[in-house]
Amino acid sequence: MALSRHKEKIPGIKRIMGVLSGKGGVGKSFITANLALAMAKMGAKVGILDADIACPSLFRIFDISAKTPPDSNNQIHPVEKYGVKIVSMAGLSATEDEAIVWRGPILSKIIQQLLKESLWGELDVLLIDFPTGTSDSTLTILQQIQVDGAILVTTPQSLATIDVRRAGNMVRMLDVPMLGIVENMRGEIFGEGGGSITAQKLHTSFLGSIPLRKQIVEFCDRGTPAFFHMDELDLIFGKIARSTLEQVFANISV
């Protein structure tokens, strides 16, 4: 049974893509950040909403320490870095260690406020880094906002792929187009191939596989996007960016 309803579009934003995972710790925010950079490199005007209110990671990944309190009109000014506009709860928290202990309905309201009351300007695409799993806040946003496509992130291990299939089924129930699966952390520790198998089971595209490299971890910890320093990632994310943009735009020229 579909759970879709009339969905709201955000003025000035041509397309919205959601990045989701069924399981925490699979590198969803890492994928979001580097995918946004790949799209910006292609010439697209890109923004990111860090919708994981309880565990915001995007400011750390981009090495942003700025605070972004609402202005006198109660609007939020995104921080722009590397050509990408970013809004995160991290910019509104007093400290990086502050615990967010709000319940589901409040979280949903906060995410909608960050989405609608931020001064995004004109964007070709906004990436939403969703909370992990099939939470109430994720369900609410996907039901109420026009999300033009969902990218699902998993690691190769079977435990993660089971959870991402649940997230994929939720996306389908909400009539959100599934753009495909990204497999992260491929290698000796987690194995490989789980992402492509999951894509087959969900009847969607396998967008690409990112290897688990010590160098990637070190770049993330330093707040330096690995995309700029590793040709391997440049190629992988460039391919994912073009595939997903082509799916949500007709005759894409960026």
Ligand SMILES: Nc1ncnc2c1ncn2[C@@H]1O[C@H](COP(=O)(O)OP(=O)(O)OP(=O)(O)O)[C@@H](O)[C@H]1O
Second form
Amino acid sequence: MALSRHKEKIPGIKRIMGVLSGKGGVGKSFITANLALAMAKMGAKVGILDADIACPSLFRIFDISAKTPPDSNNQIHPVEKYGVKIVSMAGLSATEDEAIVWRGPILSKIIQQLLKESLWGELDVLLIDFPTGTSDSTLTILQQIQVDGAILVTTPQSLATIDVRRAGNMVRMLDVPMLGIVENMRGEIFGEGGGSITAQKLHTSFLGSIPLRKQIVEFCDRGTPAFFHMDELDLIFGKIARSTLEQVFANISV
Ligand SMILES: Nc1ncnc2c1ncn2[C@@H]1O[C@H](COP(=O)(O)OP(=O)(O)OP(=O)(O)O)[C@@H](O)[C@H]1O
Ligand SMILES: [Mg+2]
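For comparison with the form predicted alone, produce the structure of the form predicted together with the ligand.
Once more the chain from above appears, this time first in line as the rest of the complex follows.
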């Protein structure tokens, strides 16, 4: 069954990558944030859309408290930090604790509004941090917007890898190119190897593996990007950034 149809491009944005997972809490937002920083370090013009409307977390990860209500033309001004332009529902809700409960069709409209009515300027790449799983809103966005590649995140244990395969199948069904799998939280607790096995099963690239580190939790909680302070992350995210950018820009010269 072909679920894809004509997809919309966003003016000014050269490429869009989605970060997805089958299971919650596997590190999508952490990976989106640090990958964006690695791309910015390479000289790319990068933006992030926090498409997790119900539980936005990108502003917290970047320690942003600014509010970004739409201006008189109904447009949203992204907040720029460390060279990355960020738009999140967190900039539009009154407090961090405000519960945002909307149904799928409304959620996908809000995500599209944040995407299309933000003043991104010229971007080489926009990363979209999607909500967990194969929800209505994610499906609708992938169906309607030209997303040039999907990065799938999983922890190494088998339960998570089953879920990420489901997300992978959704991505394929919607004709979104799969850029590869990132394994996160490798180590004693969740084991290792599930990411590369999943990549083989999905016939896609294994982009890299990030260890579970107490330091990462602490940096995230403090709103300090771990990328700037941990050499091993600089290395891993640099590699993931290169591989994914090469894939999405493979067919054009920039
Ligand atoms: N490699 C890691 N080592 C230690 N802690 C990590 C690692 N990756 C992520 N975390 C921590 O795990 C928690 C969940 O990460 P994150 O919020 O990025 O996951 P998520 O997939 O976006 O979750 P959600 O499904 O809620 O959107 C955060 O507190 C984060 O700091
Ligand atoms: Mg998240």
